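The form predicted on its own is given below as one chain in structure tokens.
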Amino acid sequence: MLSGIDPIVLFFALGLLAGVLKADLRLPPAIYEFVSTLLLLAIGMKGGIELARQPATGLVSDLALTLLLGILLTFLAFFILRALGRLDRANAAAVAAHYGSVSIGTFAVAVAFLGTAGIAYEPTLPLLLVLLEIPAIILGILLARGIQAGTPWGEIAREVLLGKSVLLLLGGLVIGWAAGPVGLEPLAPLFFDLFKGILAIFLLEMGLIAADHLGGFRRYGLFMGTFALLIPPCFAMIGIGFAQLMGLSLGGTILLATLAASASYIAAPAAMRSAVPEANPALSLTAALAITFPFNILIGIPLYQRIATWLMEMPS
């Protein structure tokens, strides 16, 4: 018996193994769309319910620090990719945008991890998650193309702000805030009681998708594999530092560290495909989805929890 391992992680491992072995296993696209929609709405509504209970004191400074965090992570990733990896400007900017942005799937796993451990977190974290999507994508485009007349900013803004992930998270946040726990009680069996079961199905499919991108890692060599493994814990430490500046609790610190360590595979790929078509999407997706995502799910989140706990228990 593998004691201490969350079963939802084993669902991801099953999908990854099935994909590597080329097994006849794949969720129908409609099921994947359904479970991802439920996850995004559930995360947003949970945040909205708690947000309605809390004063907005300090929210402005937290939002400003979150924007600064997204900018800092993107610049750091771009510098490393250009200086050490010798990637061309377009590909370095595209990969940096992925790593400055966030993974909603990783956030969902971290939320479930905290729920199992009984660790509370601030209700503003879903809002910070949405906010972290934006600066990295804009900065990635600027680093790749500069400010040019031909840059399709309207289309990019639509991709970022009206894309499925951001729209459902913000919509869920507003619904949770407006309806409150009493109003959402009839929906709780679907969105809240079944959250971990839905997440397990989602991670099964993500394991299969990650396996599909492993070939890209073999093509692009040792540097990108090393980058995708070492950057998450380094960025997590930066996230912990920003969490301390915000005065977040242990749970909030773990979640912000996880967000800083994660890499986008939904919003950033869509925006980069539109704005920087010369960049190779396989390079970004292989690093983000086939390496960083499994690392964070299997190793990273428990590691960030231990580091955050140790740092916050140190005498000041």
The other form holds:
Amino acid sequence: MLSGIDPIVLFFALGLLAGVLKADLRLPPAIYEFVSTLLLLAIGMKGGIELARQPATGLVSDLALTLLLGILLTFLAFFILRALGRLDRANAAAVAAHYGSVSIGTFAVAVAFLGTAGIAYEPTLPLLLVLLEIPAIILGILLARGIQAGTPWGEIAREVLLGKSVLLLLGGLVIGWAAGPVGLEPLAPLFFDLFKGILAIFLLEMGLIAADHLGGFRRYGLFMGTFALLIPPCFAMIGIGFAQLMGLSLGGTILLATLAASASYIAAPAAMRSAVPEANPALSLTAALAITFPFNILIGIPLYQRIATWLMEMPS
Amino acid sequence: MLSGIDPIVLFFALGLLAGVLKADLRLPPAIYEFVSTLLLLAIGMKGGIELARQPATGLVSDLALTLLLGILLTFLAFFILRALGRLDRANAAAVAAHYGSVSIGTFAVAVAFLGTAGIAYEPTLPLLLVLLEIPAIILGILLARGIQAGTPWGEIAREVLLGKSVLLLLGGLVIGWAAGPVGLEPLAPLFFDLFKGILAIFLLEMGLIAADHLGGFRRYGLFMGTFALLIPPCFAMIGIGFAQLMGLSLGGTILLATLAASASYIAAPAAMRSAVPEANPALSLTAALAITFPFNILIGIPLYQRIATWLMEMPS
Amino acid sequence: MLSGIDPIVLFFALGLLAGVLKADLRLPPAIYEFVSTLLLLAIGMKGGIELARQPATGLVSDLALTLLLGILLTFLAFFILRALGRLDRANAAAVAAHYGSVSIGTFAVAVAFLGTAGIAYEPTLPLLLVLLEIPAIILGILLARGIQAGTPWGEIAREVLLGKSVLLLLGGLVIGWAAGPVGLEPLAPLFFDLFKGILAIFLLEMGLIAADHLGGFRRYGLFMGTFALLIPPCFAMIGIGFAQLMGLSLGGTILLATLAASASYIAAPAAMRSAVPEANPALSLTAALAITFPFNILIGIPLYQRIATWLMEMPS
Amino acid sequence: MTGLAQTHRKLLTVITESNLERDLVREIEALGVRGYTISDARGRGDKGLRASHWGHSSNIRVEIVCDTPLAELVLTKLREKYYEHYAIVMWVQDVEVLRPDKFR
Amino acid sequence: MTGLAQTHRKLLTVITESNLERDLVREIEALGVRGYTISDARGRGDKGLRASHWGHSSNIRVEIVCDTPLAELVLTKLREKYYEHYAIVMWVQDVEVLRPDKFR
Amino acid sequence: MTGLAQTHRKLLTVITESNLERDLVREIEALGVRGYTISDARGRGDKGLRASHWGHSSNIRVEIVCDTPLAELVLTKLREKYYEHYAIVMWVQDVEVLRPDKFR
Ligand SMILES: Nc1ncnc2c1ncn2[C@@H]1O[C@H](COP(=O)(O)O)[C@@H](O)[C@H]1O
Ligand SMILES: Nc1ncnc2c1ncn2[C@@H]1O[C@H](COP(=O)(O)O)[C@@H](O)[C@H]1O
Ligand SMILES: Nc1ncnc2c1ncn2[C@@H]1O[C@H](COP(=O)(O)O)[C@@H](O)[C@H]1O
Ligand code: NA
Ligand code: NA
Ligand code: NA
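Form predicted on its own already given; the form predicted together with its partner chain follows:
Every chain and every other molecule in the complex is listed next, the one we just looked at coming first.
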């Protein structure tokens, strides 16, 4: 018995293994949809309940700082990819959009970790998550195409703002806030008690999906592998810095670090595919799904937790 | 925090909003099937358990009255649609069949409301629900086609009686009755504890579906809109009357009123499509799904509850 | 109220009835996949947790005996089918592979029965289950084709060992063992509390599937019907014998008897279809699904339980 | 094509409402069709969009390979029975098949 | 075929990335296509395997029955818009239809 | 058709048991097929009804656009390998394609 290992991480490993071995294991897309819908609503509702309990303070400056963080990370990624990776403009912009944006699956795992460790976090974090999804995508398109006349900004905004994740997170947040802790009690068995089990199934599926993209590894060479492995901890440090500026608690700091470290594999790919079609979608997806996601799940989150704890326990 | 709002209603609103905004949110059909299967079984089993606890009395007269109620509502709807709406025979009959029949989703929401309010109801209600589904459909076909030679009654009866909802409700009822409260305990976590969460997911989907049909609104003009909005409270009053005749408790009265007020959007459409193909299916579905269902969920049920309470607390 | 009937068996009956009546009830394949994934993981994890609590002793000899049991049962079935049933070589081998292997659905029902009866069992049983799946399939192929040059053994081994059930059972076992009872607590609401409810849904679906295969009954005549009905209790006795050799507890004995009595309807059909294509797949499936599975669920398991109890309570 | 698949048959494709599946299958089997293939579809036509992810308004796509007389019979019968009130579209193509005995 | 389905039309089949569905439908409707059928598919082509059971890399199969000029127009426009950067394949066949009015 | 899609190819459609998918794909790729499209289907044929909503008895529908020699090769090989024991049906049609280089 390996005490200390969180079993949900093992589900990811199981999926990865099954995928690599090309085993006959696959979850139907309908289940993936169901499971991710439940997770998004649950994360949103958790935030909403807390918001109903203790109204957020200093929200406006936090939101502004979050936007700034998204912009900063995207620019940073873009310049590294251009200067060191020698990627062409379109591909650099597309990959940067992925890394400036966030992964909700990674966030869910971090939330589960905090739950196990009994560490609280600010109820506004799901809101910051939503906000952090957006600037990177818009910036990525701008970096790829410049400010052209033909860009269908309306369509792009619609796609990003009305994407499944934004909608369910914000919807859950509002529902949680409106119904409050007591009103949501009858929904707790599905959304809260099953949360970690559902997350385990989600991670099993993510393992299978990540395995599908492992092949891309070789093709895109050493630079992209290194990039996908080193960006997370670096960006996590920047996230911790911003968390300090916002005065977040330990839990909030760990979550913001995780968000910064994570790379989008749902919203960003869809937006880049339609707005920057000349970028190779396999390049970003391989990096985000096959390297950065596993790294964050297996090593990153515990690492960020340790660093944040160490930093915040320092006498200031 | 808006205390007093039941969060499941907010899920419907979220789905409706997402649908109207044409957001990229849709639950796979498989999930809709799963969720509605669970709800139907759970409603049936709840009834069955109660039946095992306290055997029903006066069942035969209740069933006869229920049949009568179904016939009365269908005739009423038909004559209003013909006389005031000037609909042709086939369309009037088809819409009447929808409104004489019942909506199981609406019933589930009413059950959840009673649960929250701590109001008990007779265990026979799921049985009445099943019974109320049937006469309207047969009558609708008769009203549309008269007593023709070619009508495939055998096929129609089979379709109605062996429809998913009848089968799962009755199946659940028998299982609940046969196994009793103790025997069903191990199944409670899935069927009873998750009930309201599952219902929330169901309503999210219903919101999306309703939004798809909102477009029909404009097309079918003012009369159908008014019809779909005014029939529910009127039929609810008739339902309350019948409940009094049966001597139902407060909970039973609210549920029967809700059933009378609700319009079928599963069994009736399927039956009408095959038996009365000349009727426009979009007409009935728009009314039942996009107007009557939301009305009952958002305004109707609390209204019927208040009226029933007020009536039954009157000194007689 | 029929006390004593386990409600999950009624779900099977409901599905069977709906299927026979050709009712409009069907669970989407995605739900079947989801539900069986949850069951496999849960069974594995239960075993793993127990293994973490009390390490297995005498495992090697148990595994060897299990292999022997699988080989013995397959040979027995083959000779009966050849000698008494006069089946051709390919068909006899294919059916024998099904009956030498095991049914995980049947095992899950037996686990649920033991849970209700409060009877414990050895944590190694899921391991024996996995092991018992394999020799029958390989032997079936050998019996059908002899030791030919062209047989794609590598491919066959891959298919069997990396099949969904082996992977999820072993994966669950390792996860359960690595995380231990405390680590798995947050996953319990999904995997353990819902187990019986999920099993009920699974059995509803199995009833529908079994009904689809009832038609084969007539076609394959009296011999196959008798075979499918008599083999389970006979093989169960052999299973009880092997359990005594292994020194299993009452619960373990019942489970091993059930495994021996059960016939595979997932792994074996897939393997036989690709390796012994000249065998009629409907023959084995009808026997395994439409006769042996219902027999074991409805009559077999309680019977084996009674016999095992009676045997083990005898003064030795 | 040379040699292999030289027998000519018709491929009749029918797109219609999925709720008609049971009825339509019974119909064509009664007409003598011994083989057909069905898949799920969505689409748009005169009867509007049929793309809801809900049973009520999705389509099926039925393919029948058979000889010309049977194709014409099926076409006529389906037209008579469904054209007036249901969403339905049909088209016919030439195909070459192996094993002509399988396709009447 | 005799009598029944004697009007000739073109059947244009397009296999492409499923994430293009909304955009492509808008495009062809703008070009004048009034009827089409879509189903889900997977496959392999120059752009590699598109068979993941995940939205990102699955295909759709679009069928459009229409007259020759419209088929050519759609072919040209889709080629211009999608050929360079997207996984897409198209082919055209002859079909006979009933009710030619339904297919422009 | 004029100008646009004037290169002729064959469209080979195969309907067979879904459990053969992996094997069949390996087979046709080995024969030189570089592009194909697969979708899920159900149906009836000589081997009975294949419409259970369960993996055991559902079908796949495979489409391959290629030149005539390759189509014949695939047809021959699939016939040899699967005709005797599996539920399988194949047919061939003429198609016009853009970008003939994509279809060997
Ligand atoms: N021109 C067309 N090309 C391809 N499919 C069509 C066409 N017109 C209609 N369909 C399909 O046939 C179904 C019924 O058509 P309709 O009866 O015109 O509403 C539609 O929902 C489409 O899936
Ligand atoms: N020769 C072919 N025959 C049938 N389908 C093809 C063929 N080539 C490509 N496809 C389909 O078209 C999609 C896009 O092709 P491509 O743009 O070549 O990657 C593939 O994923 C296949 O589904
Ligand atoms: N005449 C036909 N037209 C269209 N599809 C067919 C036909 N015959 C058979 N099929 C399909 O091919 C599969 C295998 O056919 P068979 O080998 O005849 O059982 C069936 O399950 C059907 O989906
Ligand atoms: Na990030
Ligand atoms: Na009603
Ligand atoms: Na066995």
